[in-house]
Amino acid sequence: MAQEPRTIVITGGGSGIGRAVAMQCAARGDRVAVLDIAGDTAVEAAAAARAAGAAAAIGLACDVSREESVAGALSESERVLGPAWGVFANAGMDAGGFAHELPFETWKRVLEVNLTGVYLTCKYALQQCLKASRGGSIVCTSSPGAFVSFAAGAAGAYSASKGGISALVRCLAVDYARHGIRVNAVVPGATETRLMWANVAPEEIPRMRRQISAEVPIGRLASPDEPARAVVWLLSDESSYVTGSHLVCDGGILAKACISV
């Protein structure tokens, strides 16, 4: 018998691998809420949800560092498609410098946003999964960076927002397990998306891309549809046994020493 359709919300969900969640949900006919701090992508990106097959897609505007747009955006999802049953938590952001010269103002936007963001929108997506007791799935963002130190540096911020994301995740999983909650991470490595690209110029990039590529051991960037195939398995009851768990995307990164001999 065919699953019901169930409510998925994604947060940076307008492009990137929150989008290719987004479109690989809607293939399975769920319930889509598609929130983004761009709120035209967020729009875009839902109707292309329902032309996917989506049972029903709702594109909304949220900044997932402030709790009242997280609040308000959680809130009307489940006014419009019900509460929520699955939720990616993966909006973010990166700023990079060096820790003696890193402003205040940027290492507290990239808390604020990475693991703030991704606490105030389990918080409110725990609340709606324990009214309706029905169980449920969370998915978290993190990162290579949660576990070592990435070769060029400047990362402080990213990767102590990632690494509390992290253990965030262990400890969402084990209280909430008695819900039938699942909580877990996927830890995408190099992909394709504007993300990837926030710190180095546009000039550059093709540059950067090629030697990237030549360090991950498969041999090239992932496409955003690749992590998001790892998001929907988690969120699907195929992984019912799984939680507090890290699921490991980047191609090798993690599993290779930095030196070369």
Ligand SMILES: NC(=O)c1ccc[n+]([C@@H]2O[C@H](COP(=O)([O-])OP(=O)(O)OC[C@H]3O[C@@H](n4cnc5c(N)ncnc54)[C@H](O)[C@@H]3O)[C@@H](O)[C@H]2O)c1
Given for the second form:
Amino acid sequence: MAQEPRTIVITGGGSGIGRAVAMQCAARGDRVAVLDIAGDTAVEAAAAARAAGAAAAIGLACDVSREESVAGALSESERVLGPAWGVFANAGMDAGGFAHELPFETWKRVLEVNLTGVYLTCKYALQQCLKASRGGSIVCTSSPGAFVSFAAGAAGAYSASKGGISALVRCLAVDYARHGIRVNAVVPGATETRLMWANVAPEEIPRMRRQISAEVPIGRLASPDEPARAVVWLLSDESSYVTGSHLVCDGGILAKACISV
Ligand SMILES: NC(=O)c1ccc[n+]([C@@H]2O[C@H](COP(=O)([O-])OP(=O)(O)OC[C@H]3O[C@@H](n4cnc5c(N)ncnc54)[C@H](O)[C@@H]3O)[C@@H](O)[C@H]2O)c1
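What about the form predicted in complex with the ligand, after the form predicted on its own?
Up next: the whole complex, starting with the chain shown before.
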């Protein structure tokens, strides 16, 4: 189903899944705003989006955990590209640690970036959607950790932040359905990105990649393009009756019981 070019705002769009969504939205001719705390990667991704066919694209430095930074970036995006119709609230970080040892600062930073960042992105994007009165589609990035504990453990802060995102998605879906704004979550499984290996020593990565591949039912990690395709579907009229849902793109992780008997 072809659709008119629309403005899509993507946080954490400088790399990984966010960048893949930016490229796929560009390929279908959308206007794309790439926001990332690493401003240089946002600018580079916006240039790549223009080369991939975006009607227009800008890259902006933005720390999603700071309200003034999100408000400023969303305002600049609206000025240049017009009001957002689609939003991928995706920026995230991971910092592991057992609760009794985890520095409070680390806990707060993970919650501020992952959960508060999604809230702030939605807050300012929703204002644009409401003002434009053309509906919209918001997709937030959750995780299997929102539903089950990772067997390796020490993921309390990350999983709590993702559980919060999943709860927020359900609330926003109900609050804004009457305005024609849909809100959903994508649940990527193990995906080959920088964040995937954030808490793994470089020399451990090949062994862990083999272990994950052996345990994920589909037998491998995802490429960022795979969850991105699920996101782009949610950011289209193809998913017009889908709201408040989780689109799981995890190679079967959540379908599998964790014990092997
Ligand atoms: N890779 C996986 O296996 C996996 C699985 C489930 C969920 N996720 C989620 O997917 C999302 C995207 O991560 P990814 O895997 O593509 O990793 P990634 O590291 O490639 O991308 C994350 C991006 O977020 C940006 N970012 C970090 N903090 C930010 C902040 N405060 N403000 C703005 N931008 C910030 C980073 O600079 C980076 O470009 C995250 O929310 C992550 O939790 C990833």
